[in-house]
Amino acid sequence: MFVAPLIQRKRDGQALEPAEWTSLIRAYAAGTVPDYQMSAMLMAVLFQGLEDSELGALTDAMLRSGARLEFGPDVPPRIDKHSTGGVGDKVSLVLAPLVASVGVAVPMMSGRGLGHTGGTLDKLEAIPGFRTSLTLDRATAQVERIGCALFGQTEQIAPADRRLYALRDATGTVESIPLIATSIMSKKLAEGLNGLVLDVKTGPGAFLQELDESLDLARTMIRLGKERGCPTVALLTAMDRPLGMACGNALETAEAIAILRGEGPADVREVTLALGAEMLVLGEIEPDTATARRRLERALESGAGLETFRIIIEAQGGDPRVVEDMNRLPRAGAVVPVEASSDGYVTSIAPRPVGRAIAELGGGRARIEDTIDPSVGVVLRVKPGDQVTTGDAMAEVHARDPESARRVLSLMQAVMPVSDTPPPPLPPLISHRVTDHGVEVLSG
C-alpha cells in the first residue's frame, strides 16, 4: 500500500478513514510497511491526535491482528484491572488474587517494567519458578479452573500492538495519549472480559504528569470499552509519592504478601480495596462499593485472597511455600541505611527519582530485553511530613554488594529532602472516579 500520503494527511492534521486504519495495521503486522514509515505515523499521531473515529479503528485492527480469549457459558464474570503505571505498584499481585477469592473470574495479561516504573511480570518472576508465560490455551484452562491467571501478552494477542509498542519506545512517541489508550485497550480487550478497572497514575511520578491528561486518558479508555461492550470504570490515584514502602521486584511480592496476610502499609491496601471493590460492581457480584469493599476486607482478614495465591503460584510453576516464607525470595548481598542528614521534617519523596535509583541498582530497564536483578531496591522507612532526626534510617538500600549500595545512597538523601517546617498536606491518595456518566471528585 502506499504509506506516503496516509502520513502526509495525518502530518497535517486530518483524519484518516476507518478502512485505511485496517489497512495501514495489517499491512505493518505482515511486515510489508518498514519501522520508518510507521514511526512517521507515530510521530505525526503525537503531534496531531486521533480522532473517535480514528481511535476506534487503531483499536480494533490492533486488536483483530491476533487471538483473544474465549470462556464457556459456565466462567464467573471476567472483570481486569490495568495500571498505567508507578513506583512502588504492586497493586495486581495483591488485587487478582483477593478478587479472585471472592468469585470474579481475573485474567489479568500484564507487562514488565521500563524506564523508572516496575513492572508485575517482573515482580511475579521474583517467586523462585514462577512462569509468567502461558499459551492463551494454558491462561483460558486456569482462569476457568481457579479463576485466574497471571500472564504476559504472548505472540497471539494484539501482534501488531507488541510492534508498535517497541517502535513507540524506541521513537520517543511513548506519551501520546491515543497511542496509550488504544494500546491498552486492544490487549484488554482480547481477554474476553465483562468490565475492566484502570487506575490511571497522576502526578510526578506518572507517565502523565498532569491531572487534566490523566482524565483525558481515563475518558478515551472509558469510551472505547464501552462502546465495545466492555464497561469500563477508572479511578485516579496519586504518583507524587512512591506507593508503599517498597520499591523493587522481590522486595514488593514481599510486601503484597504482607498485605494478603493482613499486614503491610495502609496506601497500597487502601487502592486495592478501592480497585477491587469497582470491579466486584462492575461483576455484579455486589450492588455498590461500599458492600463489595467490606467482603474484600473479610476476604483478607479470613486469609482467602492469601490461599488464592498460594494456589495460582503453585499453578504456575512457582514455589507456594513463599507465602508462609518470604525468605525464599531473592535477597540483596547488602543492605545499607539512608540516614537522615539533619533533624526536621520529610518534605517529599520523589517518586522518579526513587526508580531511577533501583534501575542504577540492577532493577531497572533501559530497554525491554535487558536484564534485571530482582533482588534490589529500596525500602523507603519514612513518609512525606515524617519528622527524623539526624542519623535516623529514612530507607534502606538492597543492593548486589556495599559498593553498589553506596553509589545511589547520595541520590537516595536527595529524593528525601529534610526542612525545618513541616510540608503542607499530601494530595488525596484517590483523587477521582470516572465513569461513562461523568467525573467525580472524591474527598480522600
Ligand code: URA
Given for the second form:
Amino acid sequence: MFVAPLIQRKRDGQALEPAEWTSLIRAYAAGTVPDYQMSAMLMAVLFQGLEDSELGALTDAMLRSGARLEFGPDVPPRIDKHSTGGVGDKVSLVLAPLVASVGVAVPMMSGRGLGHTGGTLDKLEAIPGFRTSLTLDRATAQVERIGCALFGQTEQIAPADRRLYALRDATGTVESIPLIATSIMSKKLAEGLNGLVLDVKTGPGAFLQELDESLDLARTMIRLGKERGCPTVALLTAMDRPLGMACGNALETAEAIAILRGEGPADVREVTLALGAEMLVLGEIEPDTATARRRLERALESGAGLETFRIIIEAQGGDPRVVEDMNRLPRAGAVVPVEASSDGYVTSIAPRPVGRAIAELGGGRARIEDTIDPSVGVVLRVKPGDQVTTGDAMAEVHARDPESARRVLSLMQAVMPVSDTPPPPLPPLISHRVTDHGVEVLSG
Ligand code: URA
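Compare with the form predicted on its own: the form predicted together with the named molecule:
Below: every chain and molecule of the assembly, starting with the one above.
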C-alpha cells in the first residue's frame, strides 16, 4: 500500500476516503505499514482533524481489527461507563458493582494509570490476588453469571488501537479529539454494549483542559456511539481538584469500599450516583434519572452494591475479605502529615501535581511497562475553601519509608496553598449533560 500520498493529502487538509482508512488500519495492524509512516499520519490528523466520514471509518476499522464480546439473548442490557481520567477517580470500583446489583450488566474494560492519572486496573490489583487479565470468553461468561466483569484490554480487543495508542504516547499525538474519540469508542463498542455513559473530565487535571474541548470530545463520542447503535450520554465533571480524598491505588480502593458501605466522601458518591442513574435509564431499568438515583441509593443502603463487589472480587481470584477488613489491602510503611504552615483558607488543590507526587512515591508510571507500588499515595484531609490553622494536617503522605515521604512533603505543601482570604466557590462538580439532543448546563 502507498501510504505517503495519503499522509500528504491529510497533511494538506483533505479528507481521506473511508475505504482508505480501512485499508490503512488493516495494513498497519498486519504490520505492513511502518511506525514512522503511521506517526506522520497521526501528526497530520492532530493538526488537520478528521471529517465525520473519516471518524466513523477509523473507528470501525479499529473495532474490526479485533474481536467483540457477544452475549446470549437472556443477558440483561449491557451498559458501561468510561472516564477520560483524572486524579482520585475511583468511581468505576463503586459504580460497576452498584449498577450490576440492580440488574444492569456491566462488562467494564478499563485501563492502567499513565502520567498523572490513575487507572482502574491498578486500583483493582491492589486487592490481593485480584486478576484483571481475563480472556474474552471468561469475561463474557462472568458477565452472564454475575452481571459484571472488570478486566483489561487484551490483544483480542481493538489491537490496532493498542498499537496506535502506544505510538501516540511516544510521538506527542495523544491530545487530539478525533484520535481520543476513535480510540475510546473502538474499544467500548467491542464490549457488545446497549448503551454507554461517558464521564468527561474537564479542568486543569483532565486530558483536555478547556470546556469547549471537553464538550467537543463528548459530542464526537456520542455521535460515533449513536451511529453504531450504542446510545451514549456524557456528563462533564470537574477535574480542577482531586475527586474524593484518597489518591493512590490501595487508598482509593479503600475509599471505594467505604462508599459501597454508605460512608466515604460526598463528591465521589455524587458522581457515582449521577453516572449510575444515566446507566439505569439507558438500560431501560428505570424511566428517569431521579427514580434511578433513588434505586441506587437504596442499593448502597442495603449493602447490595458491596455484596456484588465481594462476589466480583471472589470471581476474579481476589481476597473478598477486603470488603469487611480494609487492613487486608497493602499498607505503606510510613504515614507523614502535610501540615499547614499558616492560618487561613486552602485556596486550591491542583490535581496534576498530586498525581505527580503519587508517581514520585512509586504509585504511578511514566511508561506503561513500569511496575508500581499499590500502597503509596496521598490522603487529603481538606478540600479547597476549608479553613486551617497552623500545624493542622491538611493531608497524609503514605510512602514506602520516611525518606521518600519527606521527598514529596514540600511538593504537597506547594500544591495546597493557604491564604488569608477564602477562594471563590469551586465550579460545579457536574457541570453539563450532553446527549444527542444537545447540551444541558447543570447547576451542581
Ligand atoms: N483513553 C483512550 O483509550 N484513548 C485515548 O486516546 C485517550 C484516553
